[in-house]
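For reference, the chain that follows is the form predicted on its own, supplied as structure tokens.
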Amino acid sequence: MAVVETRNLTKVFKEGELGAVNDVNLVTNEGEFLVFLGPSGSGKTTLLRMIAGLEHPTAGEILIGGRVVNDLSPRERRIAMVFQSYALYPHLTVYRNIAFPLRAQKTIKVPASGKSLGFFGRMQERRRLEKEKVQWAASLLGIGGLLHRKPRELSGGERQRVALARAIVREPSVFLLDEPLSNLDAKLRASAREELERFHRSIGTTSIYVTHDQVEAMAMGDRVVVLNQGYVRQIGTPKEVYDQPADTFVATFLGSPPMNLVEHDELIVGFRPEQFRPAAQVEGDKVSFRLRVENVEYLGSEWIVAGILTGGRMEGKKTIARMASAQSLELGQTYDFAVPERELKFFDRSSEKRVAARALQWQ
């Protein structure tokens, strides 16, 4: 395991254009599962590739285990990367795919006591040690029975596990994973996510994971780094970035449906759809609204209610509620809704950053 740190890390692909990554400072702790989350073009993959050594930074430093690695090759950084496509060799068996980095980089070393074995004896000993490592990695990921198959004979989930086994067999100090579940269907993604979580718990290696999927980020990350347009917008636990978003981008990027944002003078007022409920269901201090219901969707475990706020300064603002039941609501009718006062978030209208409510005396 190793600490991964970036200091003022920047990547500009073309002079005069906005950087793909801009002045990023972060620390990934030993054994942590850190997630880079953001939309397409946010810089998350470029940031990962710089840590891997596949892209050279325009400015700044990358440290792995306290050592500056800017000028080191990917192999010298002792990292292993799992790509979105898995990058398996189609003509090789699962065994040989997993063993490939051991053979290519000659990482299997015969102990000094093996010098007396002679050339062929040492070769046999390398193959024995290689077999032990491959079988260990395959067993850990539950693919011990697939070693003689080719990639085309595997399911998407099995290919993903082969890619992970090929990475772990090198015993790296850091794992880098670039959207490894994006090619799987929804059902398989859920089971593969569980396997990845179990895999990380079992090995405890420092891991950095890239995704645009907020469910993956919230479910898997010890901490989440939210990026947009090359900038870090917030770093925190999944609960922190969801409950206390640093700005309106984070507020609306996380959550499905996203946070409701309503402009009010110099303020933007935000509240989550699950906190926006019929007024009679909200206890304690609350802020009241009038909602004209425009659409109701039944999703099995919940209802999504979309409507328009009416009356006063809120007139005409689109708002969404997430409710356990909405059978009593009729389209076109207006109802009293409310939000617990403690659940309201406030953002400065010009900077779009979250601010303390009392400082601006919103009522």
Given for the second form:
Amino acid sequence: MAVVETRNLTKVFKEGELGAVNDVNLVTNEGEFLVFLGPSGSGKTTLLRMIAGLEHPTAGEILIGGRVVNDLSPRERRIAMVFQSYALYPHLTVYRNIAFPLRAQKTIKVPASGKSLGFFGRMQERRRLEKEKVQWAASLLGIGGLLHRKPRELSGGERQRVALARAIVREPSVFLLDEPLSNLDAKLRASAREELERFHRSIGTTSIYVTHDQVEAMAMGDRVVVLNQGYVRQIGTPKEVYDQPADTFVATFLGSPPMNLVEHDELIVGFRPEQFRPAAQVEGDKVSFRLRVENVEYLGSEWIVAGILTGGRMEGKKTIARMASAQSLELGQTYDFAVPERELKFFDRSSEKRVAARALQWQ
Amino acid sequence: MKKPLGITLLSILLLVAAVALLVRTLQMHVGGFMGISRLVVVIAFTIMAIGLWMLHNSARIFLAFLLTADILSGLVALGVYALRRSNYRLSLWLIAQVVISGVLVWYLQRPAVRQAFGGYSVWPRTVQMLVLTIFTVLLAFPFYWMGVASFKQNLDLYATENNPFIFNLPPTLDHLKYLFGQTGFVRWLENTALVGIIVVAITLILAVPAAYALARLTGRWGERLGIGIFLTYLVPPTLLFIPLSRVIGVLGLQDTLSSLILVYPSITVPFSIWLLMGFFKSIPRELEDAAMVDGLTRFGAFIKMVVPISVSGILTVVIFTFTLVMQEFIYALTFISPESKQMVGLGIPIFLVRGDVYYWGALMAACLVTSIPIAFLYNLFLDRFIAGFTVGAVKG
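I've shown you the form predicted on its own. Could you give me the structure of the form predicted together with its partner chain?
The next block holds the full complex; its first chain is the one shown before.
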């Protein structure tokens, strides 16, 4: 049974305007890490907020655990959400922050036992169980020593951990994460990402993760949902969306630098910069181009070569190559470059959708 | 570090002055207030002398502060009093004092002296202390004046040749006795407290949910409506009291405290809504979203998240409303006549000024008694209060 499912989900904020989310159909697999990837304004956060119950869909259905939850409030959906700003409650200590969902939901029930505890006895018992729960969540994230602090006394990484602990403490059926890494600086982000991955592996709860960062999406996602202007452009594993992009948007949004696109009659032909190499290095069937080198960037482990195609029908088209070494290339000179034929992707020029590979006349 | 000669001389001079003052005070049997203040000066001089001797920079800075204060007050006295009164002996004496102090400050700032005390300039700390002193004196003076006048005998109060700043005759409790025994002062305080508490309650009940609704729920119109509500606050009571007294008449509420309880929220609610709107807007929406996901309803999130976080704003509203009720004049004057129904802000000027006779002692005592609780409240919540008024103005 799918944990989260959406059927023709649509959100229109203002009547007559383009929808923020249009006709989205999604099914999550049990225990997977699903990533919503898209540029800002692509509707990914709106989609997540609808699943959380913070926005009401204009049309369509949301199912959690096989039940339509459209009319349920967020608190009734058994979900946990980690926000971009972490949204830690500033007036409560870390302990109270983590315990907050337990108290708000009154999740902790004192098991009925033989002897009567009385009112205060039951309260004490409830506090004891709550403390156990909070300490379990805190130790899972290694923040057991911070429980008495206030959020403003924590570093960015510690805040993220508190937010995660608050999310797991009541063992939700699904985790929603809204760009939780975007407030961290670049260095911290990599380690926080790794921590998130480890965290997901250890608890195995279905998670939906929103990001605009393709690196995060590729690195963390079991599957990636690429969104643009409220439409789902492609759903697939990171390998599928990178190697088999469904349209030109996905092709250019993923990959840095993006896929080169050149027009050819009724088609658009794309190839990844790392497949675009000096002709001598390319074996087998290949398509050759003449490239005038305009700019060379050295990035340590690789070189980014930007140039303009010359001669033939591709005259004047800007393309980028990514190579292990470009020391021998000189600015302003023209070289022979080539792409293996099997690495070419073909898109329909009007619909921009991917079409089957075919042989083309290149000269 | 070698001690400059001038510093040695200065510290000896200060010590000698302290001893001389002590001997003179003891010889002349100066007692009471003057005796104590002279003793304070003796101790201060002695400490300063020792501090200078041991090259403590704070002693140098304190000396520079005293000298600068002396120069400033000398110049003020010269311009405001001595020269205008053509009192040339005093003028010469003041000029000499200013010049000597000036030379001493200049000496304290000399490179050699500066070096001996660790290389610091005297000015930053001195100016800081001066500004602090000036403002403290300026702000504390009304309280001091009220305090002194409340306990002065009438004879002392009205004798023009007496020094007005101190007790020339022994203090008395007569004015307080008169205030509490012969006037309705206690009753007025009770009235004010009653009206204040009810108006604060009404204001909170109306303004907190309204401000939240305007800040969060109604989108663009919320803002415009908020500005509209704030505009009503700008209509002055001096205009409104005429139509409103008709309204009070029609409702049959003349000479009752209910009339004030009805009218005051018309001033306090708009302002409080406007103030709280800024507060609620500064709370990130994600906090409420998180609270709702974590298991609260929207109302629950409002009560358990928004209200505790905006406690400073709510406190500001409480204090603002209460002080307004205490000091409001026009409505209280026009709606209520009998002595037993007066508010404190009106009872005092009406019943302690009879024709052109001012009961200064009782007036000052009344002001003092009334202002103490407010001053206490302000100081208790000062930090939160400042946060309340500056939220939105400074992002942080």
